[in-house]
Every structure is written in structure tokens, then in C-alpha cells.
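The chain below stands alone, shown as C-alpha cells; this is the form predicted on its own.
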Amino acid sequence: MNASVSVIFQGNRRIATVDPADRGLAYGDGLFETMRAHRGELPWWDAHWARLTLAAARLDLPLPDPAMLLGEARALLAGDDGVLKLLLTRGVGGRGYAPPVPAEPTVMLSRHPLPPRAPAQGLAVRWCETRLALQPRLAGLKHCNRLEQVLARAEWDDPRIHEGLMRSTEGDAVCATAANLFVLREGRWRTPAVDRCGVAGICRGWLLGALDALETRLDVTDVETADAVFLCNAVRGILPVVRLGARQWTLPAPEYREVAALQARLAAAHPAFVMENL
């Protein structure tokens, strides 16, 4: 898959383009999930229906018919690897933030290639200065206003810098740009809680089941020092991190031996990741 190619959808009528008075432009109101496909299929669909369906019910935004949807998602994907991405918004609005009663939301399909390989010696990644807002309401979603992402994402462009770690403004370690963290402290794999900010990725709630890990506050320190790092998302997998400032881990030691497991337990659950093993 070399382009990329989106629908559109008012409702349940497809448009051509996108109306300016969309509330997702506006405001960002809306949100989105961004999947691995494989072969033309989305094997965690239900794992990112199940999360939309929740975080609109926060948002109190209406869901188009997921039917439809995944039926017009494995058109537009056409039998191929790649990368889909659903957005949804509030739809159209007047001026001001208060919500059009009743809301028609706008649904945007779009596919697009792969992301490069992740290097096979691991990832070197960096503290961000550029803090996560602590707001309870919003915490865990996957809304369309990433500007801290943005801003994060653009501290560096170095291409030795793979990504970059994110805290919050209390200072809590919390994700990194695009990605969930799991560091191993004292035998067991933790991962920050994202009840105050944060992304409660899909790829971390399958983590968080076949690690039984534990959900923590950690800081600077718990990552630095951990036995092993690693960051996650549902398009690239499972990352192992080697280097953050000044630390560094080792390749294969028996810590990351344990991280090549769970990549290839990863790949048993979702077939797109077969590849993806260390």
C-alpha cells in the first residue's frame, strides 16, 4: 500500500469533503483509532470499537453503525497490509462551543502505508520538555486535540532519536509521543496509569492482561533505572527501548529475552506483527 486513500461520511450519506464548519476542525471535537491491518482484515477491530464506543459515550458524541463501517474499512482496504485510521467528530456546528442537539457526526475512513521497521538494535528515545495537562474527563481517550503530541514530537530531528518520552506537569512519567510505556522494576513489568491524562492504548490493554502488569505512578527515576523499557502501540507492536539519555540497556540480555517473548505472543494474537519479532 503506497497512498493514501480516505471516505468520508455525514452520517450514513458519503460527501466529498470535509465541511469547514466541522466541530473536528473547530475545536477538535471528536476522536479516532488508528489500526494495523493485515492482509485486508483488522484483527483487534472489536478491541478499537469497544474503546470508540466508550470514550463517545464520555463525549456523548453518536456512533455511526459499526457494520457499516467495517464493511466500508475492508473495501478501502482492498485485501492489503497497512494502516487504517477512524475519526469521528460532533459533524457540523455553528460558531461557539456548544454542541449542535441532536449532533450528526462526520466519520473519516483513511488508509496509508506502513510505518518504517523499527531498527533491529532497539529504540533510543529522549525526555520531552513538553508536559501532558492533568484533566480526569479527558483522560484515557483518544480525542483529536494532540497538540501537546505535536509539540512534543517537535523538540527533536534527530533520526538517531526514535521517540520521546512524555511526563506529566506533576512530573509523572506517562507515555511517550505515540506510544504506551512499560518499564520491569523488581521482577515485575509496570506501566503509568492513565486516569489523569494519557492514552489508554489497545495494545497496552492486551499487555495488561498477558503481563498481568501492574498500573503505577512512575517517575524519572523508576524509568531510568528500570531493568528493562519498552513502548507499545497497535501499529507497530512492541518496541524495546536501549537507550534514554545517558542509560543504557543491553541486547539480548535476559530482561529483553523476556520482551522477544511477548513479541512473539503479540504475533499469536494479531498476525500483522509476525514480522516484527527481535
Contents of the next structure:
Number of protein chains: 2
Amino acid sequence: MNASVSVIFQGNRRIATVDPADRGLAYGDGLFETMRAHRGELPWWDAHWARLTLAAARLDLPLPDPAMLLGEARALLAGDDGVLKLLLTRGVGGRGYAPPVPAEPTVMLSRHPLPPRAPAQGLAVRWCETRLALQPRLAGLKHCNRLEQVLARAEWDDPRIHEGLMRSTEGDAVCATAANLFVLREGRWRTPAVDRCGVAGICRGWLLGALDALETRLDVTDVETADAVFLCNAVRGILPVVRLGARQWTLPAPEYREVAALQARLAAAHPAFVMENL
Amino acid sequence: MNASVSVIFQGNRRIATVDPADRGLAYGDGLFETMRAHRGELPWWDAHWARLTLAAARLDLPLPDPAMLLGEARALLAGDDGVLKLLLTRGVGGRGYAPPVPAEPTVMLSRHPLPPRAPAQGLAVRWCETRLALQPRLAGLKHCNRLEQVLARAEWDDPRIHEGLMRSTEGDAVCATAANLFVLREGRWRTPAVDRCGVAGICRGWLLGALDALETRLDVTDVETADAVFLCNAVRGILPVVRLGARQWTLPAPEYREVAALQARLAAAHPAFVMENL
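I have the form predicted on its own already, so could you send the form predicted in complex with a further copy of the same chain?
Below: every chain and molecule of the assembly, starting with the one above.
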């Protein structure tokens, strides 16, 4: 699976191209889900659909038929491994912010190759200068207003840096540009709350259940002095961090044996995350 | 000019449709300008292009050739009045936030009908509940991350309410959903600074020069107890406000005669804003 391939729907009708007047293009007026596919299946489809349903309710976006979409997704995947992206927008609208009523959403499914294999020795990460603004009405959602992430990811092009950590405008550590953040402190896993900014990631959600982790506020020092740090997302699973600026963590340390055990539990929950697949 | 008509370019090549992998659609990774056309011309083209140039530099977006675009815009307008929208995105990119280097931008020009005539008796406006997050890196730009405005504009559908005023998450009055805000207090016009959120509107820019207005912070009470209030944008010009919740202003009051004089000056600067055109 090399090139990206996509199918597009307006309401339940298949269309050939995105309308230039789509509100996704004009305003980022939409949501997306990025799913790891394993042998043509989407093991976390239910969790992704549940998040999309909640987010669509918050934006008052109508949802298409999930059974139809899942069928189309399977046809697109054709039994392969890869990444499936679902994009949902408010559809075509006139000029102006007022949403069309009723809106006929645009849905796009696209399949993409797997990202490069994660480095076996763990990730090296940096702090980004671009901050996340505090917007409780959009916090947690995987919406299409992503200029902050684009600017943050553009801050470095050194391939030895694998990800960038982002802080809120108030200085709290929140996430990486495309992953959630977990840190081990005082024997307990902690992850930043996403009620003011950040995305409620699907892998993060699985981990909250698996780890009895604490959703809290973390500052830069809390991360830099943590006993262990990992990133996670629904495409790449759990990614141990071994370097953050001057701070280094050594693998395998006892704390990282716990991360490895978690990776094994994740592999049992989602077969794409068996270690030889990452 | 009824339906919207558009032309799309990738770099300097004309293309038929927007690529589904365009980063404008994926992330709102782009900018736009909305211009009032008068008899096929764009009297404020230079100001719009100057703002777009500054904004593109801040997002590290390459710009297309302005002479080519202006020629295409005139062809699209075909001598008519209306609205011309220019959309610039970072173009096609793979999955993931890292910007393609070099990016080949997508540009879309579309023409649209004039909005409905402004009510002769002035605007009735309301406060929106949706707040503007503070993001200095994006403040001032007319970028395509506009979910806050979409949510704010969706808060009312009473046609007797013409616009909604937006506050920042800290409570400052900033703008309307699609216009800038000016208030007269103690004999001086004031408009909210746009260094933390809000858009540096083109009509606002013209007025700052014409009025010797103060860019400042304003709270809700500053607006509600002002001697006169108007909204402005580059499509509709200057729009006096006569009602904001329980507060009413009476036209013509002496303060509003000053607004009428400003409207006459604006009409001299941009022929679409002669009063019979609004």
C-alpha cells in the first residue's frame, strides 16, 4: 500500500471530487479519525466511531451511516495493513460562517501506507515553541483546525528528532504534535487533561482504562524529571521516549520494563501493535 | 452574479478540482481574503495582497504570482459587482502535520453574489457565548481555522439579529463573527487590538488611518456604554450598530452623524461603498 487512495461521499452518495465550496476547505469545519488497519480490519473502529459521534454532536455535524462507511473502508483496505483516515466535514456551504441547515456532510475515506518503523531504541523529542491556545469548546476533539500542530511540526527538520512536545499558552505540557503524552511519577502514570486543549486520543483512552492513570496538569519540570515517559497514538501504539533535550532515560530501566509490559497488553488488545509490526 | 464560480491553481497551473489530499481540507492549513468587487475591479486589491503576503510569511506559505491572479480575478468578475474570495493553501501533502518542502500552494478564486443589503436603520447584534482562544502566533491572520466563528454564528438563527460580538477567553470584546468592531468613547474611536486573537481586517486598517483610532483592550461594559458603535469589513463597509442586547442607540444622534461622515469618506476611497450600493 504505497499511494493514498480515497473515496468521497456527500451524504450517502458517492462523488468523484471534493466540491471547492466545501466548508472543510474554507474553515476547517470538520473532524477526522486516523485508524490503524490490520489485515484489512480496523480493530478500534468502535472507539473511533464513538469519539466521532461525541465530537459531531459538539459541532452539530450530522453523521453518515457507520455500517456503509465500515463496508467502504474494508473495500478500500482490501485485506492489507496500513492507515485509514476518515474525514467528516459540514459539506458544501455558501460564503459566510452560518452553517447550512440541514447540512449534508462530506465524508472522505483514504488509505495510506504505514508510517516508518519506530526506532527500537526509543524516541528523541524536543519542546516546541508553538503553544496550544486554551479553547474548552474544541478541546478533546480531533477537529480540522490544526494550524498549531502544523506550525509546531515545522519547527524542526532534524530527522534525529522524532516528535515535538507542545505546551499550552499557560505553559502546561499537553501532548506531542501527533500523539498523547504519559509520564510516570511517584509510581503512578499521569497524562495531561484535555479539557482546555489537546486531543482525547483513542490509544490514550485505552491506556486510561488499562493503567488507572491520573488525568492532571503537568508542567515542563514534571515531564523532565519523570521516571519514564512515553507517547502514544492509534497508528503507532506506545512509543517510549529516551531523550528530551538534555534529559536522557536509559532502556531497559525497571520503569521501562513496565512500558514493555504495557506494549504487550496493547498488542493483545489490537493485533497491529504486536511488536514485530511496529 | 448568482451562483459561485471558481478557478483553481496548483502553483501556476490551472487544475479542475481540489485534490482530496489538500492540506487546506485536512488541517485548515491556509489563508483567505474576501474582497468587494466593483464593476469588475477590486479597489482594495493592494491592501488585501499586502495582508496576504504578511500572513503567508508567518505561515511560511509560498505565494503565487499576483499579476496572474489579478488577471484571473478580473476574468472571473467579467465587469460585475460582487464578492471575490481568494483561498491559498499549502497544497497537497501526505498524511501528517510536517509541511511538504517545497510546498506547491493551491489557490482558488471564487466569485459570489453580494450579501443582502444592510438594514437602513442599523444593525441589531448580540454577544456570543463562544469565545476566541488566545493564540498570538495566529492572531491577526485571516487563516482557515475558523471553527470558533462557525460555532459562534450557529448560536442564533433569529433573522432580526444581524451579527454576534465575540469575546476572548479572558472576556475582552474582540470583534463580530465576520467584522471588526469600533466604539466611540470620550470623543475617541477605539478598536480592540488583534495581537492575541481576532483578524486584522482590511476595512479596519483603512479606518485606523482615517480615524486616528486607538487600538486597545475593551471589555463588555466599554462596548455597552459607548456613545456609538459600528462594525466593518471589506465586503460591507461600515455598519452602524443600533442595538446590543438591552442597549439601544438612536439614529441619527450626533455621534452617528460622525459615522455617516465616515461612510461618505469610505465611499470616496472605495466606490462600492457609496451608500446606494449597500
